[in-house]
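Coming up is one lone chain in structure tokens, specifically the form predicted alone.
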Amino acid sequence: MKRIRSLAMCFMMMLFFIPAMAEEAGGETGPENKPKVVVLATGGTIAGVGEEGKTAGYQPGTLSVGELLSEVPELADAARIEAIQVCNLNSDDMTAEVWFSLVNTINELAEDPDVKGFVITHGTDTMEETAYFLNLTVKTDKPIVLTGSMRPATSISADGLMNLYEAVCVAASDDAAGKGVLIVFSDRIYAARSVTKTSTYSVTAMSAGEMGAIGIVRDGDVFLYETPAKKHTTETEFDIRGLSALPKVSILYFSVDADPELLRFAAERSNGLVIAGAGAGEFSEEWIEIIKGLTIPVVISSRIDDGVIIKENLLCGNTVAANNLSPQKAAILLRLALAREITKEHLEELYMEY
């Protein structure tokens, strides 16, 4: 699946509007009474063209926003339409640098009474990621949905325009508001905090194990049942004004015969480490003697999916552990800590808070 549109392409705010509805830009689609939802596009397989009728082998970002939208009439009966074309890539080649744009636009039109709430189309691949930033640094209340599809618009039984209908519903709804950054994926809602994905094929790749989802939505009525516990958006202590970047953190993952040598690789190479350990964050005496010898922060997760890491599986004293974060969003929370002045105290409070 090869990239068909550069980076060159981020950050060109561009709006469009579903055809059917105007014909030129510079207006909003969908009934006056309406609650207005601002669409924001990443790319990613929703809008990626392919094969007629196959699943595999598409070139993902390739549909316009525009383009998208048009095929989904029954947007108008959720809510007023304002689409902005972010960018149009994978999400494989998401950046911290989309990450900031897509944060300083919710921010800024979050400010607008008018708007409701926000949708963001994005690849599946790192879809929790982008996720789990947003629910950290944006500083609104108001909802903004994620989704994507397993399968591209093309194929037989594409999944993108029912997910994308079913997020504008989420995003229009009183419910949805205060909940945090939200997943919408095939009929069900999740937290950002608990979602990731889980297949490689099917249409109901994204998932939360078993923490599971908070709500579902049915022929467009939204049902919220839970609400997140953990610190979200407007109550973070951070915020990404100012900054152009995060500082790098990477992630190591354990396994039999794991080269140890790869520790100070990356070690030399990074601001942090995120090990991605074996059961309760476990790895190999050799393993142990490096790290104790790291000066940088290094925070320990799992690479099983459920289950949660406390201090006292930690082996070694001077990490740090990830209670159930993933070790991609463990990687996330670590990246924004760092990017202030931080004590290790401090760090294990954000774990335990985040």
Contents of the next structure:
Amino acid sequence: MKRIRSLAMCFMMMLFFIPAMAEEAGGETGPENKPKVVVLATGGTIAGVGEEGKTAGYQPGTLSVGELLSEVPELADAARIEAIQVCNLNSDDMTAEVWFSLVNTINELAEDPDVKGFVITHGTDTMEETAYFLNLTVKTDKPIVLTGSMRPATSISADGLMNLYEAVCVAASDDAAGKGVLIVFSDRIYAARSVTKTSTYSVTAMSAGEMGAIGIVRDGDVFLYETPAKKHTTETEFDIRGLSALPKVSILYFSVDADPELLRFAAERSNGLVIAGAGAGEFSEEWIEIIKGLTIPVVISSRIDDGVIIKENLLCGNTVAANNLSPQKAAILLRLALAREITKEHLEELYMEY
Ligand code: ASP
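Switch from the form predicted alone to the form predicted together with aspartic acid and print that structure.
The complete assembly is shown below, putting the previous chain first.
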């Protein structure tokens, strides 16, 4: 508590010193007999600074990775840490360019036998999207764990330091290898494919709905209970080497009286569409008429969190069911799929496999 509040007192000083301190990241800390974990910092509320004690009205992506790590001396009990400041963003400003940089850095460092695992500090708003993208594209079995916080570092009872400590413990554990990309948040371990942010404010904002958490962390001990069944990391057909950008996919959210002309507008400026339909991926007669005439790939997801959409639910023959992927995750899979030539049949298979 004391150490968190002291951050607020240093705030003005940090404004001047952040760029210099970020450049210092990259050194290694921790006892030699511990596994090495690489912490890749991208920003978010975990690196957020605001009015002392308050939870809202702060600036995300302010503290450097060095400043964050220095607040958790207990990390030395779990791992040797190498820190890299990838960027320092509000995660609503995350881009495919940063995703590529994360994948390339992880693929390269994973070759080093001394590296046990990776932690990515990230804003919670789009954490699940980065996690799912990495889950489909990185080529290593080593643990990759994303974490963040709901309260800025300067608030009362900020949650970031415990989340960071627990994420490092998971990344350093043997059991987390081969489970795909994970999110550690509020003592729980989630698989990248099923986790989503479900609260705008709660410190238990991450949840995997009906799929549930796959493990728990207590005082640095890691308990894993499930193995994700869907293909990930080394088993996928996606390889971003040679790609410099991703196709554009837009998500359209259906509601009563939703303007069907938005579909035409989005289709003209996109390579593919994802529809967040009502219930099992449904929408109005007006929407059906326009969607049936679209010539770009259209994937049907739902604005409902739980459940699955299957082929038999589809209202338009030219569309593909997203299975139980959320609209934002269905869009990531579609962007990767459209990065090469693909048939409708192959696209349907991808939504069953991933
Ligand atoms: N807007 C912040 C972000 O996603 C929220 C958070 O980190 O909790 O970067």
